[in-house]
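Here you get one chain, nothing else, as structure tokens; it is the form predicted on its own.
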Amino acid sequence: MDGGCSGDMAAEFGDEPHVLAVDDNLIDRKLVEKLLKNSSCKVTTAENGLRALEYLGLASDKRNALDGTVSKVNLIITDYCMPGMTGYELLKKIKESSVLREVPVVIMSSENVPTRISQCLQEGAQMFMLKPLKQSDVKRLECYLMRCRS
């Protein structure tokens, strides 16, 4: 760990942050995925916005996850643009959901579009991140993380 706040970040939750990583891509995914457990994070990687439901305990199967069966996440990090669900609607799903909704959701994408930025802000998004992230990007996160579970 070299400064910044994943030190402290770590002592703040007695254990690693738990980050829920959602991304079509495996090559960034995977990139997400080394990023934030180089900053002491322990990450759960999703393929598409339908397993991260799943992981969650949100499946439409599911509708009503308040008997324990939802899992503990600290941060929830997905792409916006994904075949089937897109980040945007994962959001909502998330943020319509009483057991989820406190969960920070961070939006990334590759593409820079102004209105689709501050539709995901907008719907409850606590950052939107340009692709491709970077460690600087995580640092980012983690002080913010830090921010909201203080």
The other form holds:
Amino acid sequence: MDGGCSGDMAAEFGDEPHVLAVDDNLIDRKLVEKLLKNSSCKVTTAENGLRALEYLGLASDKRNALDGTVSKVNLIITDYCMPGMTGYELLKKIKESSVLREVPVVIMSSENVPTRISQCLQEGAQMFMLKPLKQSDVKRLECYLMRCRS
Amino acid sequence: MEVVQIQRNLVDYTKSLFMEGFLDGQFLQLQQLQDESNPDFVAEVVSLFFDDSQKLLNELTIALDQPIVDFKKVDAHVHQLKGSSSSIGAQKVKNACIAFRNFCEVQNIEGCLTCLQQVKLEYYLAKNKFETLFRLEQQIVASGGSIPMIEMGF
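Now that we've seen the form predicted on its own, could you pull up the form predicted together with its partner chain?
Complete assembly follows, chain above in first position.
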């Protein structure tokens, strides 16, 4: 987990939206973090699926250790190609969780593979974005972030 | 030299980098993200890119030097390099990586070795270009001027 993730408090309505960004590429993590911060989001980054699950409280050894029933994050944006656990596998784990399945998940990839895209959308991803990410892409996330802003 | 002249040099130099294909639109995205709260954002990310890429290039050299080459591993490294170069707008590096991945796919060792040399070349060229760019920016700031924004209308 990158430094700078602060606190384990559940996201509250009216606060800044809290986004979890997952990507194994350091430069891409920096880019997505800045893009989101410039849109007034609180950002936590994770360098792989396992770290993301740990942060979300879904790691296999802590399956029932979620604090309360409210998710810490309002949106999860994840890279598809990651070592160990792909973004698709991470998406599935999130959708299996009763607490987290309502959290919108966006998948990013540098590769435009139609079967990959439909697979993710079918599994419940809200959106698929092509990398490298631009400011206009983050604008498209506004609808998910707006719900948090009062 | 007057600040105005250095600013003009910077604009001309940046434009030439776009014209020659060293940079693409993604670099402008990066510049647009920079603000007062994070005035060194571009320089920081580019610096991270060069450090990260150097490591990848070292790994690639080692991987391709093995008696039995693990093409999956090689491809994974090139994929990383392609991703980061694409994210900062280093177009020539990115394109060299695309060619490299094609040779990985067909497990052509000679092709891969040639591509590695090409990627290294593009990496060093890009590094020099960016260093010149940032040096010009620093000169402007040191002289009390502001960094001019590049319009993409050329």
